[in-house]
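In the form predicted on its own, a lone chain appears below as structure tokens.
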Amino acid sequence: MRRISLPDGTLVPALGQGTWMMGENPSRREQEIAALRAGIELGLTLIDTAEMYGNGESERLVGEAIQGRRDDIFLVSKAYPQNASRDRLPRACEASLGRLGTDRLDLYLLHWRGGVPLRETVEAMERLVEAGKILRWGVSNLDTEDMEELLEAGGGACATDQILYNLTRRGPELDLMPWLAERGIPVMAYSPVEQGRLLAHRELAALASRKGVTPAQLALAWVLRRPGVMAIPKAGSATHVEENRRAADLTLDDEDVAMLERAFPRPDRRRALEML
């Protein structure tokens, strides 16, 4: 498994596991826990969740899945923007830790920007680091101007920006991703197969068929080929996890990349960062 270096030198798997919408349906709980555990065995030890997902049920599911394996996991969770204040962030973090059954997060993210000043959020995050509740912090869904403001607000320790990035969402390539790369801040790409919507694309399916892989593997491999980019697809079954893992070993040649980028052209001008 290729690894990505965070700004502090910590190495994390380029391919992790997302958990959006997991834990919401009790009938799928055992299958989803099995999927996360299968991913861990396959080296997908970066697991991302959030207090928002299922109103905390995703965190509870992850906590059960990693029981007895906590030290093997790079655990990420995210705070609502309204909880990113000096007073509320410690309480939100403690609640997430309780649901996850752990004493610390490896990475804690601001889920998206809200009304709390970034300087206050940075201060609150740094206090959590000092308290040992989190080992590092970062952001999600922040565009270039937001990131510039974050650094001006003392956010030089930001470990990542988690953003929507896939073949159909290439806008960040124009400004945000180069800006982050220049500063050694890696990207964490969520929805790398556009929540499955990419799978019906005719040209993607045709190229995948020629290569003997699935459309999802091809789309995921395209994201993973970029330096400094992690991907956190969600997989609700062990079979799906195994399919994702094989994408990490898929090599795309120049012709493959050219065909994909013709089928999914990059925007010709800057656009605001998209979110799901």
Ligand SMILES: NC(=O)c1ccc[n+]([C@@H]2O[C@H](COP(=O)([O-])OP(=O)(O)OC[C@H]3O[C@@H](n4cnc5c(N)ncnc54)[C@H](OP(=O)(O)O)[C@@H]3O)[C@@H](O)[C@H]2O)c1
Given for the second form:
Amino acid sequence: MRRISLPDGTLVPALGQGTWMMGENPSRREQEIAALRAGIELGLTLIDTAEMYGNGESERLVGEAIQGRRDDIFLVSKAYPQNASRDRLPRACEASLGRLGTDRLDLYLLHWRGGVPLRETVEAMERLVEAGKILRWGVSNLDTEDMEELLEAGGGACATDQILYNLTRRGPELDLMPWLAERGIPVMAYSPVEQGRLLAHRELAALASRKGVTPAQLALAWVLRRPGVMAIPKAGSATHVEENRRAADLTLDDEDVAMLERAFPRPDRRRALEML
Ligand SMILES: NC(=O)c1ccc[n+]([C@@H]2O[C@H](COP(=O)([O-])OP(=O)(O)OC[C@H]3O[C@@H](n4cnc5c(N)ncnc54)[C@H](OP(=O)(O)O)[C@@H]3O)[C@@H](O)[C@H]2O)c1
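Output block for the form predicted together with the named molecule, input the form predicted on its own:
Full complex below, order starting with the chain above.
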């Protein structure tokens, strides 16, 4: 599994596992836990969750899935913007740790920007690092101007920006991604298969079948081919997890990339960062 270097030198797998919508339906719970465990066995040890997902149920499910394997996992969770203050962040973090059944997060993200000043969030994050509750912190859904402000607010230790990025969401290539790359801040691409909507696209399906791969594998390989980019697809079954894992070994040649990028052109003008 290819690894991505975080700014502090820590290496994490380029392909991880998302968990939005997991834990919300009790009848799917066992299958979702089995899917996450299958992914862990295959090296997809970066797991992304958030206090928001299923009102904490996703974190509970992840906690169960990683039981006995905690030290093998790079565990990511996220705080609501309204919880990203000096007073509330420690409590939100403690609650996430409790649901996850662990004593530390490997990475704690601000889920999106809200009303709390970025400087206050940075301070609150740094205090959690000092307390050993989190090993590092980062952000999500921050556009270039927000990132500039974050760095000015003392946020130089930011480990990643988790953003919406896939073949149909190429806006960040114009501005945000080069800005992050220049500063050695990796991107964590969320919804890398556009929540499944991308997979029925005719040209993607045609190119995939010509290459003898699935549309999901082709879409993921396209995201993963960029240096400094991780992807965290959510897969609710072991079959999908295994399929996605093979995308990390798929190499696209120049012609594949050219065909994909003709079918999914980059916007010609800068636009605000989209989010789901
Ligand atoms: N920071 C943020 O604001 C933010 C926003 C959105 C998402 N995220 C994170 O990013 C993760 C991924 O994004 P996402 O869940 O929105 O969307 P996604 O990963 O692009 O798509 C998930 C959907 O694709 C399907 N899928 C996955 N692999 C497949 C395969 N090989 N073949 C066919 N279908 C497949 C899944 O179905 P099955 O479940 O049936 O496998 C699910 O319906 C989230 O789970 C979450 O952890 C973060």
